[in-house]
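Taking the form predicted on its own, here's one chain by itself in structure tokens.
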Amino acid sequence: MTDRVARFLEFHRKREYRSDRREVTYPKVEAGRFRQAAADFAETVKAERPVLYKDDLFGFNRSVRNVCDYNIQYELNNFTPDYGWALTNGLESVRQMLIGRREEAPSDRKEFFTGAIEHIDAVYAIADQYREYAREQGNEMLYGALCVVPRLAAADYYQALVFMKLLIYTMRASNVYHVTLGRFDQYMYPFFERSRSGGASREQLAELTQLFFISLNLDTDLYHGVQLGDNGQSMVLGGRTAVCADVYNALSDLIMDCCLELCLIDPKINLRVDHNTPRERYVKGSEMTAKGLGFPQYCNDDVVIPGLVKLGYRYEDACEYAVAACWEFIIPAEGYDIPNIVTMNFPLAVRRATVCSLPQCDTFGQFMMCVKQSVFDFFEQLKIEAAGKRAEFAKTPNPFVSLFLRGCRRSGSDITELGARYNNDGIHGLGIAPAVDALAAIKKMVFDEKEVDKVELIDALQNNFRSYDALRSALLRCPKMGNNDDETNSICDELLNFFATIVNNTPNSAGGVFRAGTGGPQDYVYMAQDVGATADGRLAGQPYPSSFSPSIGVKTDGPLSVIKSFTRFDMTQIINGGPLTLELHSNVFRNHIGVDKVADLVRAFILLKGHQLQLNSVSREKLLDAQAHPEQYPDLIVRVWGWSGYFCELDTAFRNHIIARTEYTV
């Protein structure tokens, strides 16, 4: 880490830069449908005075709180852009293009086209702003680069990653929620060799980088979705194309020896392996567990493109995949899929079975064919749902972004018209393992050794187990997912291929499909909070697990085991993402024998056909202390759900999460 890094670095954790901001009142203006984008757009752009903090290369950092919004109903969300088309083109030609094609465009499709221009003419705006500001301040390397992009191709890397900053910055400012990096060391590559075959050395590039990842962190407080820190700057290093079995290279290298050094929570890293990758690439990646990063997230290459394919991927499209803000697969530049659209309650789902068809049931067969009616019609519910969230969606039009997606620029057409190649919706899998704990128990309780009333048990979930202190223990103490016992892994199988079998390739609103996963992002709070008492022993409003993961409490038998019980079902089923998450024990990594084990261990997930997995190093004294005195851990980085923040900056119920998982030794 250089002197410029540290210093950097260090004015970052004070955070004083935030109390620099104002907020304003925009006026409100009416635009054209395809215009209305450009236009707040603009209006944000005149708000904003340009800022450059000392050791700062890169700029477009924000003055202004807040962003004109008076037209969106619904945001963009979860979009990973085509960035490398940009970069290697630059805009004016973009924007010539576009002219050219209004000028052939029939009457009613020439505004989306003034709506880009417009837009870009907007984003030469801020940028001018900028450069100008830089060469008053002196900052002739910004100045210089400013001179070229955006209007031109960048021509280095260092060109390249100031392009970036200020895509990144217009997509936010025009109200795109989590905009993703994709897979930055494939697009970027090109432009770090050109650098390095210029003379840059590798010290000078990686100073670049961290300068670069730390100025992505100056904003992350305004970019936020349900949590500080959630706020979709995902990176996907490695993994395959349809052409090379691993592209894993020097820069995305370079890029883990960065945040090894730099220990942010951005970008937060996935790392793209399968059964070939070298373990050397797994002991780096359980050294950035090891500080506390909680990532790299895994995604396994042998599970996911061939899951992706089954969902109609084309081959070449699903090796290019990455991840959107927290892990659901997505592919640049050619999907707009909302892998988040709707959730699938899975305990409450059983409980609704419970409660209505239990009395009914003379074997547990029967009552899984009703517990499958339930899913069934909740999944029709869901239907409605996200048809009515498309509908939303398609009324705030963003011809702008809509240019890096190659479908839409083939077409002239807007993001909200179903211009891109795949318009796929995600139906999240919210607690998997607390439902099939509670089907377990039913099994053991009332079917096998028929200790519990069926009438008795529905009147003791609905009195959220007052009363029923025996009962509920007799519950706490019936077999649960994460033993890798046969019984609670059948159960789960059969779930999950009913689930599978319901959602995947059914047609959507979109002309798309439906896609089923395993996740489940807030909602493990949120949702199970609404949610009445339920046959695992679980008290109403009590949180369901993180993703694809034990319940919280559960007692098993070590993380081989979990990882057993989560990778025995057909994944590629079920791949619109969800990670299993595991805590491990700081004291894991107190020296290197530790973090050999930990790599041994992700490597066995890889090998068992495990879909995602991400860790956490953690210890339940330190965050206990955190939460009593936060001032004293500033920048004490957990795994959230999907992406990582500071602890301190969570709400409660999410620090109390992360205090009551289960922390495993290795």
Given for the second form:
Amino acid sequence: MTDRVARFLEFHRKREYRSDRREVTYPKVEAGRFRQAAADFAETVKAERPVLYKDDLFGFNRSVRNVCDYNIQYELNNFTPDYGWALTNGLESVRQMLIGRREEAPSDRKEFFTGAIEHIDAVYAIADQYREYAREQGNEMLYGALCVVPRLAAADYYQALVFMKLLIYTMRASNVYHVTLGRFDQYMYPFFERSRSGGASREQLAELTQLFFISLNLDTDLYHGVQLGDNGQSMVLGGRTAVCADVYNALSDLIMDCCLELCLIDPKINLRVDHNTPRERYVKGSEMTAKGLGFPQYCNDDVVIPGLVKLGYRYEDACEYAVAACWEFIIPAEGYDIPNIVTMNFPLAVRRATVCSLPQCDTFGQFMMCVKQSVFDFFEQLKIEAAGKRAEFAKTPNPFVSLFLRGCRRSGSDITELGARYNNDGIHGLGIAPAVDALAAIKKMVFDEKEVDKVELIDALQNNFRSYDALRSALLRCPKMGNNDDETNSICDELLNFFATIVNNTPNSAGGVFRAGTGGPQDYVYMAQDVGATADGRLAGQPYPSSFSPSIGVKTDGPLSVIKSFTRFDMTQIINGGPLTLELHSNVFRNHIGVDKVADLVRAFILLKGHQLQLNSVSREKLLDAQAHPEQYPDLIVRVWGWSGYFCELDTAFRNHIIARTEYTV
Amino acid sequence: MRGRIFSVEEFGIFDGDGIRTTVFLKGCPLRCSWCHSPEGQRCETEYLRSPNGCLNCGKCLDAGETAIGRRVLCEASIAACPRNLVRVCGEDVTSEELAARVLKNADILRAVGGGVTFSGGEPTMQYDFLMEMLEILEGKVHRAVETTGYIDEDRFARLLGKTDLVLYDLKLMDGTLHKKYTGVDNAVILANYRRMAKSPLRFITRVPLIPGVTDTEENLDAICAFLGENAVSYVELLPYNRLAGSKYKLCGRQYRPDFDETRTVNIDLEKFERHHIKAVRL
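Please give the other form, namely the form predicted in complex with the partner chain, since only the form predicted on its own has been shown so far.
Zooming out: every chain and molecule, the one shown earlier first.
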């Protein structure tokens, strides 16, 4: 990296700038329904002062901690705006178009266009502040770029990056959280190519990219998620087109190299791969994993694309997929799906069936019917919950943000009026492995071997195994998902098939459909806290595994069996998103032999048609030490549930969860 | 035929080409002072108790057996432990069962150019079982055997015809020191090595670097000379790991290395280079 990048990186690492921001009390402005978002953003802009750090080429940093958000009832989140459209058109042509359309619009729609125009005016205001400030500071580069963007289209890579930083800043300050970066290597490529053919060297382009990436990390403490680091800045690289051409390009590769050098949590890289992906790309990915970044996360085009088509996405759109903040598959520019709207708590559904219905069942088959009924009832509840959230969501329109969806743009309608082409709802499938484990234990202990009385088991669960040590020990020794054995495999198939059948393509309240998934974000800790003991031997309140992974504390035969267990189900049926997470000991990566073989392991996962995979390089000793002496590990990065964050900035429950996961060593 | 194993580990990455499924056969004629898998030394089945999370409630021993006047763990101890911390070490399996187990992931192993490695203990301690396993797996998956080389010469010669790769340990060139630190003489080990080097079979030489024992200038010089005599130009070095002693507690034993394990390991890659040998540190 260049000296300038190194200095800027060091500046960020100290994080001292974070204490300089002010807190502001905003006046409460009342504007019309469609003008409120612009009015709030304009207030935020008024309070802001330009902040341009030494070595910073991008600006648009926050000088105020809070934004104006009185009127927000439901924040927009987890979507990928049509950045390419803004970068190639510039906002002035958009503004003129909006003025024209306002004239033609019926009187009750005029306000929508006014809202969008006023929002653009506020964007101009902050951009102009920075332009003048850059001139005063003698920052010729930024000044020059801001003379062009955002009003006009970006002419080169640097201008496009400045425009991007402004757009991200604007979205964040307009109460959109978890705004993702999408297929950055695709929509930025024309600008990158223009600069390259204009004579920019690889070093110069890498320097710009790295300075931009560092600037993406600066304000992330203000980007709220469930935990610090859960900020939605996921980026997707590579992938294939509708005619199966590989689109991983020179920019994709440069980005990989830039991230390898920087070792920062943002952007969080997702690599789209398929059965044709060359081995070198997996090796480069594994080098990144070896650095302990917790990414790339791999998404398998061979599974995701056909899966999305089954859910009704047009094939061309499915080929454009990106990921939301964590792992949910979404369609940039076309979808306003809410892929995390509700969560199916599988262990809870199984526990309910156990407690209520087990005594009446004579066979395991009968009991499975009761479990399915329980899952079905749960889904009925979730549909109502989802409809309630959609109704909340409809209360906070945002015409400016809506412009970044093609469907809304075409029809002149808002996101909340369902102007996007896709308005589907994703249901997380939380705790699949512990639910399957509980069912396998009940099958073996209660029905096959008749070792446990049904009432006794229920009593044990309700008493959290108090004075049932031997029973719990026996339950823990029953087959567990992750060993690719027939018992758990067949139960898993039955459960997931049923889940997929009742959920997929069921209409939601937004004119779209529901999508079944394998994910479980923060809920694997939070929701599990309220669930009593379960028949897999799990004690009350103990966490589930993150997403689609073996239960905590389960000793499996090893990563190959785990991969087999978690790839054998037809994952195209359950494609909302939610990866298998593998923890590998950092020892595995101690030399290039290890890195190469991890690449082989990932490739095997993809060839076996796994849908999504993330890997952590961890060392339990180091994590325990960091738990005890956090001040000594400010830069220790871990993969949490679908994103990478700094270990020491996590709540204790999430730190403990990572420590408790099985690490595979050699 | 039945054999006794103490572990089957997936994702062996330093045990030969590609990703390996490594089968650990129980029993070893050597007693290396630095051995990091003491549970593989004895031929008999043992019961191991993990000290992590142990309540010291004594239920495992109450359920145990009396042997030579003291309580020891047995099969019943496994169910008796409320924390599920007791496990058996030494599982008797038929060759068919074991083959099915290693072949269940053969598709992955083949796809990434990996295979199965028999390790131990010393796998040739269960010679007939090992030979039968190698025969069953022939043509189905790539086979490797990791050995100390301490085995009857005729048997070793037959083994060479049954495997695709040998991982061969060279520890100490001086016979007296070899006897002192491993419990056995090295004459047969060196003789077997010479035979293997003349055969067309692929093999990889591996040297554990134990501080003050095998990493001395004299020993490394002697190893380089010996490799040179046998026209070997590639060697893998396994530096001593301070975690070596961690499993002794599991077996109810104490780790007492007769060398200073705190000394820095001498990883002299250049020495090998001077002898035109490529050395790779694992």
